[in-house]
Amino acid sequence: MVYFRSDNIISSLGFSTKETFSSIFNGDIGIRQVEDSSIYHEPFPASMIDLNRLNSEFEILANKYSNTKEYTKLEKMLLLSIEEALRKSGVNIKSKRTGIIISTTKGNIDLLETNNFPKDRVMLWKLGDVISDFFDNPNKAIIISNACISGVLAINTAAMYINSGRFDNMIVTGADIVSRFVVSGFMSFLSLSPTACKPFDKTRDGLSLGEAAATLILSNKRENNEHNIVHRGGASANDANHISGPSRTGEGSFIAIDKAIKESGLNYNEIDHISAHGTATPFNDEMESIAIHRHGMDKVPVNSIKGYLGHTLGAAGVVETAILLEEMRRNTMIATAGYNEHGVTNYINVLSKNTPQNLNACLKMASGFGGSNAAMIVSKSSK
């Protein structure tokens, strides 16, 4: 079995899972609007970090290390969350049998802009290098870079790894940041939401962007608690459709449930809670619910995170697979921000309030460009 052994958010609402957590389960909101022209002309509303805790936090592991280097503000993101994680997990970062994965769309994309580093930092390869060369991993670190369905990919393959015997512990790391490059490109869509976004909503006009970072660390070794979450199976599929419109019927989201459930072992009336995307455009949520209707689970009480955080792009499932967990462990479904009326074509059961239920198995859906889409299922073990 794959467990997942412990996980760290850094986001607009915490610097650590049970914080941004409990902001979100209070009602808070990290969406704010945006004044800052070096990232676009015009104010704009995102979800953006702390950037003086960030960087004070991120001193104080610097010197832990006896590091002086420098570094950016997405690698520094990371290797605190990475570090978060790590000092719960027991795991030995510098074993060859950890392996690291990062999960990002766009890396350090801000420093096309910049000659404060060398051009290679750029690279996605040479980010990978640099979390490695930080922690002294002996491995390679692994790229994953699939649109937004990059860090449920991430986290798939990270159990794949370890079924197979190459690794016992896989640290999953995913970041992206709120950028000139990202911002102009999503208005240049005409998709991102003059508000905080409203997944599923009757009046949603599209998404709100964020930045993160948040870690998971997979390990086929259990913890000694009565929380053990494993991963039970994961698949993603492309629908073919569009470079940035999905499949109006959900196929590639109904195949890569399918055959997620199918590895799992379970069956869909087992699914106790669905972690949607939910980014709040119109197609998207509308195929989402298409996907979760032709499976018939209408019923199951689905919710989706981006209406607090905003779409973290390489982070969010990431993001959102550690919220999931919480929310296992405290058997209490979050209320999706920004949902009033019920505005997708199909009856599911968006979640409107913060509701208590035993969660035993539960799917994680993630979309993105060029027709990506990818599922997991994740339940708890006694085992």
Second form
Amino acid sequence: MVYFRSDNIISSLGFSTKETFSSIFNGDIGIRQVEDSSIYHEPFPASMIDLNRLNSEFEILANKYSNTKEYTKLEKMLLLSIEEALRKSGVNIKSKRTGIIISTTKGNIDLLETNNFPKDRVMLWKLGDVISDFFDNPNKAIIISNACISGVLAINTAAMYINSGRFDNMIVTGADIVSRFVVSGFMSFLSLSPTACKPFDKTRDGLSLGEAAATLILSNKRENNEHNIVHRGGASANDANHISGPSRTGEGSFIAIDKAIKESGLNYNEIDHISAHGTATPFNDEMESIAIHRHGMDKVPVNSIKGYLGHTLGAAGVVETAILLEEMRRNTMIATAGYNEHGVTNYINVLSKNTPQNLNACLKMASGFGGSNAAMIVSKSSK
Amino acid sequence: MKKEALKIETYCMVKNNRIVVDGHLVFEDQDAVGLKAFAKTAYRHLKPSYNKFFKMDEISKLAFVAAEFLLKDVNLEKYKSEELSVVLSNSESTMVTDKNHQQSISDKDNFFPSPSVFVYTLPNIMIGEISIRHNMKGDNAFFIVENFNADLIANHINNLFLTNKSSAFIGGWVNYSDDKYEAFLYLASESGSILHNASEIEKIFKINH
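Got the form predicted on its own; any chance of the form predicted in complex with its partner chain too?
After this comes the whole thing, all chains and molecules, with the earlier chain placed first.
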């Protein structure tokens, strides 16, 4: 069995899962108009980390480890996120039996614009070394960079590492920042909404970007409380259709869900809740509704949390899984911010308000560029 | 039901303007200068008439050509499309294309980001291109490592196989920096004679390196 032992989210709405979840539960929206010409020459909506808080909290962490080295914004987010999750977990990060997986799309890509760090610091493999070295982890950190499914893929991969006996504990951590590189790219794609994004809504007109780091600690041992949630199954799949647009039939997403459900040993009618990718682009949300509909899960309550935190790219799957686990612990589903009028062809049960419900088994979905899709099933363990 | 162990059915190495399949030189063009030119002549050699090729960035062309040569004499149609997976790795991610995109946005008076460049700033686009070409709808994963790590790829693929996710897998390494390119792809399935494990993959990689 693979247990979720502990988690953290560093986002615009808080520096822990609890803080971020409470803000979301209260309906706070982390997406604001950003006026920063170093990122983009016009104002744009995005969900940004409080830089002053990041720096002051990181200073405390660095002092604790007597570490005087320089770190980038992204590294500080990752290190703080891991530290907070670690502290609650009791897992020994210095053990050879503890592995680290980092999920990111672009890592320290903003370093292409500066000379403040050695040249190789922009490389994703270097990010792995920086993180492992900080915590004295004896293993090479594994980096997954698979567009917007990176986070869910990293969690599924971590579960395979534990199930196959290679590691006892896995630290899955994901992060991306809102950089000039990424904002300009999405702007050129005309895929950003001029307002906070509106997943599954009739008037949805594109995604909002966000920056975040999040960490999940998985282990083959359970924690000593009543909230034992386990990883039941996971898979990814490719649409084999288009590199920048999702399949019109939801093909890859359908396959990924099918394989994840099969591995979980659960039936479709046992799935209580779906955390969708829900980027609020016209095509993504339509595609997900088709995949859900094809599996006959029309009545299962679905939400997307991108209306609160934006699309945090490589962090998204980890952030949204941490939120999903908190929903399960509290038996409360979060409303889809931005959703007012149903806007996808298939009827699916999109949550428009926070809703209490007993949550035992849940599905997490993700899709991204390159035709990639992923799915994961989590459930409360019987004991 | 006991499964057969995975084997390496065939493999392909592309570097130094040479393409080697299962240890045999199958194509060479020492006149081509740089990856762009070499990928083009290698593509023309197989004449696949696949216009999307010309829209790809260099590293995707490299991955595409390596997969073309790898699968030239392989029949993937005996598998269901959702049982065909691709697991790749490299150290540079998409740095050459990243720098192209960066150059197009660094000067605010000469600002011309292009969606057709930006989309290639994700390494798993290579997996997407191979998947579209060969109708492979199984699992995907792209790993970034400083140096080729046979154990990482072998372990991931074996885990997918043992958990019944897929039946056949393209695994390997596709890397491109400003001055160097290298692609090593293999097909793992229940056919073939070489056991699919880290030491065998490492051996093949080193001999052809």
